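A single chain comes next, written as structure tokens; it is the form predicted on its own.
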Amino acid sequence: MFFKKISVAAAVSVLVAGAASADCSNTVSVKTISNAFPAYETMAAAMAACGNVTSELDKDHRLKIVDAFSANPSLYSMTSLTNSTSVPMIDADLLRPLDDLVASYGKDLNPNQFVKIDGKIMAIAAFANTQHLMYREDILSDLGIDVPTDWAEYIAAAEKIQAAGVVDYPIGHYTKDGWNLAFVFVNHFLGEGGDFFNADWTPSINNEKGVAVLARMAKLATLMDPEYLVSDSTFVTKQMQQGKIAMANLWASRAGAVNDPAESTVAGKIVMGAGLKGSATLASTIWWDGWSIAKNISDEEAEAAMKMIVASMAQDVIEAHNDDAIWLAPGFVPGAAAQGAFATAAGQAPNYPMNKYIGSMHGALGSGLAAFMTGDKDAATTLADIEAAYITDAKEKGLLD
């Protein structure tokens, strides 16, 4: 199963007037479960104000959704969704169909919010994402460090960082054991160029790309804080917030924060780059963040819900938060926070590989990869592990022979 690219551009291809928030006041009870970074709080909050809204952001929600939207009724109204996120809840038949509720509800939103597939609207995207480049202007401008543009002059900037002591460490990455720790692999194998499967489905990553991956990863783990394998996106935003690294790439939606006077002390010192490259292309994927709505509810209940999403991106909502996302909906005017994103897209970074074996791939990386990044197991032995342990998985869900 494949989605098509909704690129960041889109966030400003169609910056068309819309209806600021009207009266949203809600009666019928919705529950709803996200990711948890700032975009997802601002709309969680103008839903609150409708009110019988309960919303709950967890970093990890992710393991919890198939479970709770298989339940009938469901546990949930809706929950947010990625490409990747929305995969196993579509294979499961657990969302609702939205081409009724847009029409009636959804004429503030702009049609490349609208995912599709098989000719059905599934899911509303609010915002797209990426991966890129955010860096400390003036740490580098002092040490006489150009901008990077790939890894390995990412990694050369580091080391000169690391020799002058003027942050506790170089650099930050969100490699926590599990998902994080696999996407980062899954960027980096596609930088260079990588393809995961054979024709047949099988695995492909214990070879020449992937042993390099994995010695890339090696060398920037000893440019960062030693707890590494616990540095998730919240983690790394915090380091850049306090000053303690000079470098990082993270998420789009992490860009308002870092430089938020409120909860940044170093507020204007960071700027956003683009996307870095590997030997092949961006080391970078180009996502869609966004909602849908649960099959097993009621109708009235998927209507309040679909007011609901409307409302969390209300043009006065966007105008309000505009740097905390970029955003899809009208209302957004791209600013300093956006720019990472826009290089990145403007270099075509790859689309997260959307199909129905990448989670069985991913999975097997995130269970996989932390033995290599401890010294247990060499590079050869770890791809080989992996690459059993897909076959496993994939074998189990049917995918494969």
Second form
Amino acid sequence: MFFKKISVAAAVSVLVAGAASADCSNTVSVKTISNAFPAYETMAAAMAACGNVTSELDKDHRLKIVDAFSANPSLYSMTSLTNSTSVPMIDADLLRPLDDLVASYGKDLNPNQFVKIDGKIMAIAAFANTQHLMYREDILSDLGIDVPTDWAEYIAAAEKIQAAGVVDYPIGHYTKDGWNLAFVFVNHFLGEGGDFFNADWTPSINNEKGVAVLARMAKLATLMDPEYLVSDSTFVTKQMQQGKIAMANLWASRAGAVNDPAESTVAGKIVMGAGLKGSATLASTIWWDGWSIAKNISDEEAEAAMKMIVASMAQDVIEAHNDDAIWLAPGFVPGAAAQGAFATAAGQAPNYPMNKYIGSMHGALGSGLAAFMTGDKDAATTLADIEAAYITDAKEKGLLD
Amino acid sequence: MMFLFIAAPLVSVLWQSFHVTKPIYEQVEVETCVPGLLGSSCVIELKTRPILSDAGKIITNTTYVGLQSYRNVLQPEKLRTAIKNRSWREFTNIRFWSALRFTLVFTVLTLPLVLGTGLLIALAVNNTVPRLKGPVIFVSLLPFIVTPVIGALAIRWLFIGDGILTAGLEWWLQKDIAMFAQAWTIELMMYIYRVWHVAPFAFVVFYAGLQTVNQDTLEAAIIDGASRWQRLRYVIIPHLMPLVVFLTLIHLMDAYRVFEEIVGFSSSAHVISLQWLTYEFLLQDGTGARAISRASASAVLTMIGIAVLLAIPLRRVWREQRGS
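Now show me the form predicted in complex with its partner chain; what you just gave was the form predicted on its own.
Let's see the whole complex now, leading with the same chain.
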């Protein structure tokens, strides 16, 4: 939640230890806000080493940035963005087009990093992210289980592991009530080949595909820690590190941490597999994660922010933290931690949609799904109520007539 | 000044609950190029975008919608079917009514516990050796000093996953326990937490009250052969009655706005409160918008709820005042 904010200052001394690139000393005050997980900790530390950078790492940064950037001057110089969080920022015209700054300072960046809207660079992606299988190689080979490639095989494998009783719970999943639980549904629904909307943007989730997804989610719940409704990605990462679970479908950005000997009791035993297939396609989505600079700040501050973006993904930083993410900037060597993500991308996983309607739908799913998981509602009622909630919400926000 | 700071926000909330402000959208064809693991991909698609004014602000349009936002919150049709089917489950499956159910139960259940625990601590402290009173008062006050969210989180960490208390219970009962897996255990933790947190306040108030009990009356009662219980029942409690009413009013107002517990115990999947519902409407979703109108309607309904709850003790006070 919002109090899980970390002031990086403390983390800096531990993380950087000389990782900063040679020539990035900064004299203009730059304030950043970003999501909080290892890749951002790495980048924030690299920027802090240049001086005069204050970074705020907050899992719920998305709830702050629209208002913070609407202020003039903006409360932050730059923010982390993704497919999803960029939508309201671009709509409200709060981001600075970066073409000229990239031309001046971004020669070291990879052209593949640019997020372009109508030809203008609006964000610079640092890394790509997706969700894929992570499994305990030792447990699967001991029990003679083949590496699952789709959700049916995954559930069958989990049942075997449960029967063998070698771990507390066979699987972990980010099913925390709210955004996370909704995200699980979104991925699975896409994996069933579902389309969330009709042509006129009215919802279409109350169908056999939606029911199939809910049935699968209920099945998965029986294979997890019963407190799964408070389990977010960090929770699953810890379960994995502490050897409490044998498999998880987790964000690629956690692939480094689960095998990090400093944190994990089972380091080296976890292998990355491709994202798992639903009945139609991969039930995983591809995300980009990167930086954007505020429109409402001085040119001088924007220039400094741009230099910090470049410094945060300098080659030596990425080389020192190769496994923290699937970096897009030069210097990244895909290793064992990245193989799951690349296999997922090769399997044609779709991008998470960049539009407003999915934002409203994601919200309606987030507050509506828990009632099904707790057994308060059956599948059809849940889906009908979520559709109704989406319509109410989209109407109030002017998206539907 | 007072009027400005107290009435103006209320009026604005009331006004917003009857109006809806929407951005005006247009359909534009946009080319979007995004990075991926295997290289960039570009798509041209029709996007719904808000129209911006010359000053760069989103143009909005505000309309009067009457009670529509209230209907969206209260969902009267669903309520009617639930009542017609006499189904408690259908009733609690409507978010507002399930929030109201929890909020009321929470308020009503914790009230006697807070009053009782507060009085017990006050009596105990009043009877300890004078030398120990200072430290005992200080320690008893600690839970009230702790910031609510931090206090809730501290208790949550004792129980979540294999927190030490859960682990201890599991060891003691030889049974796998998951405190955060079902509604009733979470609710129980929330009740205990609230009593733990607020009882010190009741204690301080009662303790102050105990200092003013008329010693002559007490002594007279002792001479008359009144037992300890009778002295409490017929002398002390009647003396403290105005404080009980005061604490009841404060607690009803406070507990009806229960929020920190929902956050601290991450209970939103199982139980939500009215205040949480308002907060949920106010949260920005992926569109960058908030459901301000429904949030306002929900806030107004919360105010009405508190007013109704307070009416009962207030009427009593009023009658007594008039009677004397």
